[in-house]
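Single chain ahead, written as structure tokens, the form predicted alone.
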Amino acid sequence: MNHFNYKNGLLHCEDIPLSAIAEAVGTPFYVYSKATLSRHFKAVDEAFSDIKHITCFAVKSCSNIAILNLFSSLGGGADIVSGGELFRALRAGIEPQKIVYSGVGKTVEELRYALNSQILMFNVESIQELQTLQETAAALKRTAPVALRVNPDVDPKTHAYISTGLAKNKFGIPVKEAAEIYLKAREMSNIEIVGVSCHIGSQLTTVAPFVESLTKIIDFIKGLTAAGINIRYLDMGGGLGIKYDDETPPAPGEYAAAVKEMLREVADCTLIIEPGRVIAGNAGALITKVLYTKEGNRKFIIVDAGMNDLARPSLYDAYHEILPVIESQEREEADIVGPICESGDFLARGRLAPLTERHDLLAVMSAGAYGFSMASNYNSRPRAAEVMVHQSEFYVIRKRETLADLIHGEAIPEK
């Protein structure tokens, strides 16, 4: 469920039509829905109540200080990938005992500033990580909390650039491999050995590649116990998909009941979520106006956010509903493209789009995870704003960028 609805013929964010906030804020911009990511998020965190869990919020799927103090109020943590997150999580409130840092390439200096901030954990993935690990950490005379990142190699049926938990991917340690690190991390002075991480992709719409990676971790993790390492903390990742198109996706209710009853065999250990796209992304939305439409050998509506607001369709030629703002039901077969100097430009192709004028107002939908987060300044155009509708207020929590701002930091060599 979102709170993105037509009264009276206007698209509404709960009780703001969109077209008022185009008018203030111009566009393209970013809206999100307070009430629909508190919504999902407790969605998400109380369907494993009545388990120890942290719900570690995907900071890569939506990074805004704004969003990220809102799950912080409601007793989430933050899974990062950079330093860049961790100093983001850090200002938005989030307390450092409840975040964990994941990804393959982490620097000495990101290492760091985690280690100087007393996060909850890091989740290694590679030995060659665990050995700066151990350096960085007796440099500082820290101990690092550690789990590795096991790769179960389970096919998550998902799109190629977002499964992470294949033997081909870049992602963790292979599980037949993964064993021997933690007996020589075991040995290392200033590592702790705390838990185990597995995240098999993104997008996933059905609970048995979570129940197949789950299986083959908890076998995992009683070897572990038998060798004499006490596993605190199992970290299974995110991935749950949302529905853009025709997909039907487990609730998460339905995906917790789907785990729960396995993991009453590591019942000592406290579980970790990294929910990001589920909660996220259909709270959100782009919001865009048209420029020109025009007709050769097809219609081409040309609207004025482009692969730099949004990168998703031309990325992974991925689906996203697109609303006008007025309300009809009158559609013509168009590609909804933008202004960007590529022909992979575009938010949509061969699509019943909505029949549309120059000025008029068009929603993207199910913007809210991977939109924004990844958006750039191709072209040297300004990023966009992002709103948060509570109610019937509307904020801007990112003002959108002057062209002032695409050259901040530049400087011309002196002769």
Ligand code: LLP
The other form holds:
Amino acid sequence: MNHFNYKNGLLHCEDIPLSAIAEAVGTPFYVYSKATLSRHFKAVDEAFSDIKHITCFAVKSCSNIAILNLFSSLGGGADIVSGGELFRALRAGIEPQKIVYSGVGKTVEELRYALNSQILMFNVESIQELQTLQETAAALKRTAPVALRVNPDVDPKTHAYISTGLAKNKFGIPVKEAAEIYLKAREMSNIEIVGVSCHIGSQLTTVAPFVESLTKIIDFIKGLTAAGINIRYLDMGGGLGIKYDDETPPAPGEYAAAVKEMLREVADCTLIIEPGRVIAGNAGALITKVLYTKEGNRKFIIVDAGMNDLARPSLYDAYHEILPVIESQEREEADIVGPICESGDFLARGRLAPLTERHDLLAVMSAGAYGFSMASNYNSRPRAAEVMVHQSEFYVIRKRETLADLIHGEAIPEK
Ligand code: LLP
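Form predicted together with this ligand structure, per the form predicted alone context:
Let's see the whole complex now, leading with the same chain.
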């Protein structure tokens, strides 16, 4: 459930018509419902309330500090994948002891920053990274809390670009090799083994791959325990899917029920989950204005948001529902495209789209996750504003970029 609904013929976010926000901040803009963000966070977090757990929101999915701060106030932590995300999480007020750090390519500077910040756990993805972390921690006279990210070779049955738990993917350490690396880690003076982690992919619409992967991870943890290696945290990653179109993903409660039963076998472990999309996805929309329409070989609706604002349709052929801000049932087949100079710049193709005229507003739904966080300045387009709605009030949580922002840091050589 989300808080985007028609009232009196106008699409609202909570109690505000989207047209009123458009008038105040211009278009395009991202809008998030605070009530939906909170509701989704709690739905996931409370599904695990009867076991020891930490809900570490995947910062990459939606990284505005106002939103991270909201989750922090609800008791959440963060799953980060860069020094930049660490900076955001800390600025947002997330406790370092609730931050886990994944990713195959952490730099020495990033490791140092995270060590000095005293985060909860490094999810280490290779032996070379482990050795580098040992050296970096030794130089700082610190101890690095480590989980190895294990690759369970499970097919998450999602888009190839967002599958991460298959043997052919770059992520994690194969289960077969991981035990040996744990033994090596145990000998390292500045490494403290605290956990095992995995993340098999994103936008999963069934629980079966999670169960398959967890079965392997639990077996693996039992093996470590038998070898005298004590595991305190089991990090299952994120990945729970949402409904964009006709998908029927499991509700957080179903997902939790399926895995909690299994977790009894490792009852001493604190569970870590890293949800992103399931919390933020349907809590946000991208609002755009029709600039022009034209009939060629087909009907084109040209809007003021492009692939630089929302990359998902171009990158993954992803479906996002597109609704007229002024309620109407009239539809026509059209491509909804942006102003960018590429034929790959579209928000929807061959869609039964709302019948529109110039200046009409459209809402691109389910854009709260991997929307603004993947936006770029391509074609020298200032990035859109971000707005958070709370009941009948709204806050600009990120200003629209200006033309001056576009060349920030650039310089013309003097000679
Ligand atoms: N943990 C790790 C280590 C991850 O790599 C990811 C996502 C998550 C958690 C959160 O997954 P979620 O709960 O959001 O599915 N840009 C793509 C999605 C990329 C996901 C990358 N990793 C998209 O727009 O579909």
